[in-house]
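Just the one chain here, laid out as structure tokens, in the form predicted on its own.
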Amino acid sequence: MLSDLQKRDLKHLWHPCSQMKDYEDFPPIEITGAEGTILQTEDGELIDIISSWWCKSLGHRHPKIQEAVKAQMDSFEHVILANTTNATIVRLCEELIALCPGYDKVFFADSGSDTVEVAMKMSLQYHLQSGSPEKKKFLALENGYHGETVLTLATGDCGLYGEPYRSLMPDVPKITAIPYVNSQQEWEDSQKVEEAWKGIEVQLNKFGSSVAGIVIEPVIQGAGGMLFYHPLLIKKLYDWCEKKGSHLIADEILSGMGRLGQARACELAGVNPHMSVFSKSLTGGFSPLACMLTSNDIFEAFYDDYETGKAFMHSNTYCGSAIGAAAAVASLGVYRDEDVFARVRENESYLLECFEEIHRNTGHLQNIRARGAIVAADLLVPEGLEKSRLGYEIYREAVKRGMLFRPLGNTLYFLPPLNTDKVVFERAVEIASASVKAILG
């Protein structure tokens, strides 16, 4: 039976990333309130295992973030940037490049996707500017995804969200066989990259000199099914850049702030990418904000007398918004005062040992694999259900029974806040388990 804000609901919203047919036997979940891990709904409470689109990284209405954005707007809230400044703006600026060492300059938009998209346009106008406009061409990896603009559609790789508007898309080639790690004991394992960087180097090469940029998602693929590959294949992928006069782009908006225990993924790898991009956990998924940073070898490209148009001409109207960034301010601050970088580094064991721990209650995962606060399995699909929609299924169990539990197809994961409790993960363990057993037994 439907409520009456259901019903109102399905008249006129439609919802993002949804087969709305859907929604006639699994309508809307009424939101109400939320804190912490936890949402409140009319029928009870769910945990937050997914951190809300994996942006929600302090959890809900975390008190020093929310009191940090209500004193912005008892200032002001939005004035636009171009030719304008202020002190919250400035400091983001500050703080984000001494977490990131290396980079001098960040320029903010409205979302990840539009970032990725300016780190892609300045690649491109960097090359134009400085003798390579031959350098036009972009690559990324396989099972990638870097958004929703039809630019980050195409350097993605996820043919669900992009399929429809091929015509539209650009050439981006993919770079496949990638050393994917699928258990924990490969993550020691470099050897494998070593063997697939051989067949890498030569779809590489054979665009050579044309290649203007490189975009990857660092260690962590997200929607191609949480796939993880060695940081030693960052290195590689750098090297073969700096050696090419190619730019290597981080799309860290998964990755970042914190998620894999460092400010950026890469620091794994220990490089620099040329360019790198942050958005979701950049205000602990208080507010939409988004950022690029890079070097001043990059900015000097584009500094120069208005009459010779070489300025860089990207804007959005709310990049930078003051709301977004003391959101953005305050969070930093929480990540290093209740150094919770540490915390993940220190929990990473932690949830891998929940998903051996449904596997054990339930027999049916595979390739159990975690870094930082993320952790992923694969179904074992019975024979004669390969075909069934069984992550969904299980979705739709483990609402029921009070967590809001959204798999990737058929791969189940854990990505919840950095400051979860222990407490919390218990429940969620026991909610996966009789989720997973209700639908295949």
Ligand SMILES: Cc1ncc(COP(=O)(O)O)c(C=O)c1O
The other form holds:
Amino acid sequence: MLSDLQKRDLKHLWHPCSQMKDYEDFPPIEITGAEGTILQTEDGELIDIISSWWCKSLGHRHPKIQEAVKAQMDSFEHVILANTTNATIVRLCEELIALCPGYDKVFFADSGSDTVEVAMKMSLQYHLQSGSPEKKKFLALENGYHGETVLTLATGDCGLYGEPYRSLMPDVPKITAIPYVNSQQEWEDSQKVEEAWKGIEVQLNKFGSSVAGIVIEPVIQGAGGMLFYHPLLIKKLYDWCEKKGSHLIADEILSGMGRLGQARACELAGVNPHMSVFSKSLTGGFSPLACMLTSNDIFEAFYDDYETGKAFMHSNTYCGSAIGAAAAVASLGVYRDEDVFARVRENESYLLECFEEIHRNTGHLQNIRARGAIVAADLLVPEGLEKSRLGYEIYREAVKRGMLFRPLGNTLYFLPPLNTDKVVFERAVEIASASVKAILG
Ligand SMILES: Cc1ncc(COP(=O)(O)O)c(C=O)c1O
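Right, and the form predicted together with this ligand of this protein, after the form predicted on its own?
Below, the chain from earlier opens the complete complex, with every other chain and molecule after it.
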């Protein structure tokens, strides 16, 4: 039975990332409020175990972020960022540079996708203006995801999202045979990377000095199936880029700002990519602010008299919005004051245990893997059910039981707010176990 609101919704609202027909028998969930990890709905509470598309890193309605946003709104919400400045955005730049040593400059855009494109455009223009116009090719990793604009779809490797638009996309070759980490023991063993590197280097060398940049999701490839790889691979890619004068572009939109227990996943590899992109947890998920950090080396290639045409002309209307900047400054403050990143590192093994318990309860998980505040596993799919939408069926069961749990295909994962309490996880494990059992027995 559809409520009045659901009927009105379905009349006009075309939901993102949805086959709208699915809503005929499982209509959109009516949200009436949210606090911390909990969403209030017309039918009761739901645990937001996926941080609302991975962005609510400090949960919903965090009081310190709310307070900062309200205070900013009392002076102004947004003013064009070309030709103006303000205390909030300057403070944010200073804090980001302090948090990410090795960088000097911050460029703002609206969304994560926009900002990955910013980095790629900037890299291409840098090479044009630095005497290397032959560097035009971008490479990326298989199973990557970098957003929904045509260039970022081309850079990503998630067929479903990009396939219909293939005719518009430039060719961004994918580096294959990534040595994925499928169990916790493999974090200790970098040998798998050493062995895989020989093959990867051959693939890179094929493009040699034509490579403008390599775009990666460091350590965790989210939308591609919550696939982890060892940080040593980042170090090897960085060294290759340095040797060839190419750029390593780290898309830290998912991995950064504490999700893996550091400001940047690349810290795990001990390298500073030529550009790093942040969004999502940057504002604690309050507002669509995104930014790219880079160095003076790159900045200087754009710095000249206006008539030379060397300026970087990218602009998004709401880039660096003051509300987003206020939310970001407040979020960075909470990360620091509450030692959130350290807490993430301490909880990693607990999250792993959560999935081990789901497996003990159901017998249906394999490849259980965790890093920072992400734990994932693949369903052991019984014979004959290979073509079923098991993940989607489990999602529906979980919602009925009180959790927003959205498997990626047949990969189950928790990606909770970084400050989630253990009592919430206990309930999450019960709901996930019951939902898997309801579908797979
Ligand atoms: C690694 C990564 N890059 C880029 C994006 C795209 O960001 P946005 O949705 O803000 O455009 C996402 C979103 O999930 C992401 O996870």
